[in-house]
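In the block that follows, a single chain appears as structure tokens, in the form predicted alone.
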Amino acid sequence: MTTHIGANKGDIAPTVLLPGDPLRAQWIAENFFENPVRYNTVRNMFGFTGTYKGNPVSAQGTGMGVPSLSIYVTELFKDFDVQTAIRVGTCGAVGPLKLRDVVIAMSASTDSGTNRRATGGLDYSPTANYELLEAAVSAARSRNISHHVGGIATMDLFYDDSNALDILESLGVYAVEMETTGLYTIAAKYRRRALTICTVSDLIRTHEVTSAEERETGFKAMVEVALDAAFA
């Protein structure tokens, strides 16, 4: 067991999904996992593993924004050996995207002092595994699912008024969330494989929004690509 998740050895499958709202993990085991069993309860951060497709794979909740994702994803790539993590959460529109849009990350731009921390200074460029980015598209269009692959940027600020947005537009970012840049930072020190597929649940421009239910039980669509994703 470490801090943050009270599992075991083994407890937690080489795979993960890492939704933000744990009880969108609960979602995901209930709807898409054989056999699933609950393994954390830590801070109701909860966790569950079972199989699909007789894959073993694991969703477990992170909490937003990249300080709280990077204790879950520490822990679960360095003292549970995590090989593949794949954060299924939800993003605002920034670019000409619809709602329930899938977005599929290639990079995350970020305003956090994070990555800098990490890197002691550097700007470095958090990127998503190709591996896993290939399959998700080649999954995303085999289900003829809406999707757009490209640059999305992890904020810290969830109401923000500065002129950020604008920028990114401008500079061809489709989405914002809040952890993205966390993960595929952590994905390249540990050398394990990372991605991010996020659902678009409000339109920033327009203020049009998914309702809170459909962001805690829906997305069905970015769970089936994340999974044919990973056991591809």
Given for the second form:
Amino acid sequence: MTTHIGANKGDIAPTVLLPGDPLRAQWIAENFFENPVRYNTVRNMFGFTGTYKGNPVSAQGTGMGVPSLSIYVTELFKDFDVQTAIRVGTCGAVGPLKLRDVVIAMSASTDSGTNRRATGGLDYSPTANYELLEAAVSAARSRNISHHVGGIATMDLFYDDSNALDILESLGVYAVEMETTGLYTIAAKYRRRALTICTVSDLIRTHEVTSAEERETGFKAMVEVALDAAFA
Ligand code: HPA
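Could you give the coordinates for the form predicted together with hypoxanthine, as opposed to the form predicted alone above?
Everything in the complex follows now, all chains and molecules, and the chain you saw is the first one.
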């Protein structure tokens, strides 16, 4: 038991998928896992463990934003010995990206102050685990899924009136979400493997958004890529 995860050691698999939405964790468990069991209901931040093609695997909701995700991934790494964590989420996009594209995040720039707390003010570059990244790219390619591999940005504000996005786009950062920089930095601290895969749910310049059905289809493709990469 930890403060936020009401499970026993051993209830959570060494490999965990991390959607922001706890109901997505349930959806992943119901649609992809054999024999899923719910191990956490604290704050309704559901977590499930089952197997995928015989491999033990869990799905844990993280909530939105770096502060919420940081609580769950710290407890997963520190107290539950999780070795591999793959965020499966949605992102907003600019530049050449299209709705429903899968983005595989090499790095996560940020305007969040959390990493500087870990580095004493130094600008650390939170980076994906290369093994997982390579396996995810290979899975997306072989499944013929339209994908983009590059740096993303983890932003503190969903509703942001600043010109941050213009600056990021000028540096080739085309996708924004709200969690990955925390995941990559905490994984580095505990020497664990981490990757973020996200599907483009909205085009920020044109305000185009995916329908609920498209989000579900896109989410399915992304989970398949994540599971292929996890057990490659
Ligand atoms: N901004 C930040 N996070 C997001 C977005 C966005 O437009 N879409 C999905 N997650």
